[in-house]
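Quick heads-up: it's one chain on its own, the form predicted alone, in structure tokens.
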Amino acid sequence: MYRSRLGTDLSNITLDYVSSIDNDSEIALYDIIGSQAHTVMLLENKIITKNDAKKILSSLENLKNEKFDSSSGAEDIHELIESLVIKKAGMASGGKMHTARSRNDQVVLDIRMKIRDDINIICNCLLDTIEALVSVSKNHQKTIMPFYTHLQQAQAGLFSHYLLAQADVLSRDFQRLFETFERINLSPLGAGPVGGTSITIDRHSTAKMLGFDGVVENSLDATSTRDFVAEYVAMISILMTNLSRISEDFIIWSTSEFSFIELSDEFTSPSSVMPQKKNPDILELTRGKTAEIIGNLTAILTTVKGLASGYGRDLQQIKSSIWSTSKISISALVIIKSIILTMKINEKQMKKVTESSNLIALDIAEKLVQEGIPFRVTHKIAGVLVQLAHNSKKPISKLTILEIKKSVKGTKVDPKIISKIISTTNVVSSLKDRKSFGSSGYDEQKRMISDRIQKINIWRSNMTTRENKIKSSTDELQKLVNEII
């Protein structure tokens, strides 16, 4: 329909080349509904008659529930729609749909629309996700296991405090998608191609009908750039790169060498010809998936880094990598929560190899501190009877006061204040000694998980009251539609 007014038409190779129509579907009932407002605020201030506005509203209320052809022969699916009105309402009302918007700001209007959405979905998916880690954590307060540095066990630890850290990390996804929002949710309508319009339209109407907390002002800002899906995208990568990182553990954990926990079967799969195998497919499907979203990244960013201020049709390719960063974190976040909920924990076998690791190295350390000898002191002292216990092949609780005698060596350490520190020293106690704010230690557990609890009440609190400014205004906008048709 656009290129038909240049007078020439395009090839089949070439429409196919250029069109975007197969993408645009996502975006479909955003054009409807975002052409809706802008015929309402043509109508309120008469650059549209009543009659006109009423045929074209009725014809993109009928076009809400058809499922478009992608063999249309348009460009894109802002053309396809507005062919459609103009065929049902005709030529005399419906080419008015368009006055004083352009495809550009159209555009942008629905990928705004859109990434709103996926954000409110996301971030509900994100609280149902830190809920599940902070509800299962509740159970496995007492649950030991060995914590890791360099993959190598370093301290003893809690089950609960893996938990709830990957639910502070995926707080923190949550939080920037929240924040990412408020500079999403501004409306670009009315901007034209690049330079606003000489009609007297009201680009604040359109974005109140919308449920945009604004506009986004300047007219060659609001059409040309993309740095919002950035933004966008950008976060999404770094939550999936949280989500891939807890992913790992569970694989790792999985395995018969650790055999911390058991996968749900729907979650794994069979080997095509071994029948013992239990794969953690969706797992390393999330590691997999977790590059091709860092991929769109750096699609769109290298899109948009040479493009001059202006539009440029190269920004019609980054439409599919939104899309696709939307899908798969959702699914990636909704698999994840099942995973946490239905797998298994060893409690015995964490607690068995955090026990034979000479984990409380560390605490006989921080005891003799407290009888007044210096860190760097009690450190080497601590590390001779690591030494002394693999040599002879046992745990430090069963070294005895000969060998304990060798780690003081060049000290004036009491060897017997060292294996009273031994024989009062184990992963139990170590646990209960740990105060410090944060900590692994078995106080801080109930303490951080009454706190997350309450963050995450009023998370969904706050999710409700935007949701619902949406609706509110959607809803709204539907009356007006319902009014004047």
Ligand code: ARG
Given for the second form:
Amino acid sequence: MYRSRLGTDLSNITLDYVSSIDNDSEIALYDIIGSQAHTVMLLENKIITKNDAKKILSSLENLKNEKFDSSSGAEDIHELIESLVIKKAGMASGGKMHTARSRNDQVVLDIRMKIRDDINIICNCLLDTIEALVSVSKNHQKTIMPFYTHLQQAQAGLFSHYLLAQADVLSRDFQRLFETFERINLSPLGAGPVGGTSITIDRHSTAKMLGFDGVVENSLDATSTRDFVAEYVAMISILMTNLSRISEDFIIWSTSEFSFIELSDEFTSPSSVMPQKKNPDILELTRGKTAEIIGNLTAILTTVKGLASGYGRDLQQIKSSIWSTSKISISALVIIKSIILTMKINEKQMKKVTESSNLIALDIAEKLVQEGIPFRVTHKIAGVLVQLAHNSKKPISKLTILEIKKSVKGTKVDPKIISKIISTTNVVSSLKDRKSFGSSGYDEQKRMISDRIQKINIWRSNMTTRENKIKSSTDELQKLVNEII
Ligand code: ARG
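Right, the form predicted alone is done; let's see the coordinates for the form predicted together with the ligand.
Shown next: the complete complex, the earlier chain at its head.
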């Protein structure tokens, strides 16, 4: 449609090479709504007549149900929609739709509208997942489990504490995306190809009609930068690495060696050959798809890093990276939430492992500290106790007074004190004594759970306010369109 300056048409192979039409279905509706807002603005500012606006807007309205034909010969959805509007409305009116805008501000408008909707979907999915973690944690405030460092047993903890940790991690993902939205929800429309327009348009009016919080002011910035895309995909990359780590925990814990959890059948896969198998493929795919999203981020950053200021066609290539990032992360969140809600927790096994592994060594050392002994000395004593228990293949609680005496050699500590501490220390007492702020002891769980529930409620209502604002703007635009047509 635009090739009047050029002598020849593109060959089929070249057209296929330059075309983004196959990828543009994701933004077709945004393109139509954005074009409607632009048309209403052109009318309001007397740049086109009511009759022109009526014809353009009703053609656009009809296109909302169109199944776009990717073999139309158009290079992208913007060209296709404009050519269909001209076909339906006639050149005299339809030919005015593209006044005072360019595909450069148009495409980035569509991308911003798409990402802001995706952010809202993902934020809601995040809140659902956080809520699932907190609700399961309520039932596991007494479920004892070993906590690990270096994947070696470290301290006794509670399963609720593990789940609340993941809820906090995902809450940060929520907050990051919630803030990213503020930088994305700004309208580039009307920035033109790069430097604005001589026609007296009103950029603030289109921004308002489309539910934006403002405009991207500088026309060069508005049309050519994609830092907001990189920011969005970076935030999702971090989110996915968090989901990937949870997946890895669940994969390890569902092995027969650990047997801490059993995944629901619907989230596992059989083997084509080994009949006994129940594989955690879905979680493995979350790990795998995380790599794909990090790849998307790399593709985007690599594309923008070498571009001169002003739109370059390279930017077309990053669109599919955005779509796949959104699609994968939404599914990953929906799935992980259901996995958390449906998995079985093997409380007995978790407790058994915790109790059989001298995880109370630090608690013994800390109790000795309460007797006025320096921690470095108590650490040494507890270390010797563990070594003796390990060598004689019995738990610390079964050490004899003679053995205990060996542990205090060279110190002035009375072995009877140690013997008494050993006999009164176990995993349960250790979790009772663990009262430091944010610790994995019993007392902290209840406080953290009610605090997180309050936060979720506030975030939910912030989301509703945000979504309602966009919805009421676009409903208002639809009303205006209906009145005109
Ligand atoms: N299909 C293009 C994209 O996705 C739209 C903008 C084209 N602009 C241009 N000057 N060729 O980025």
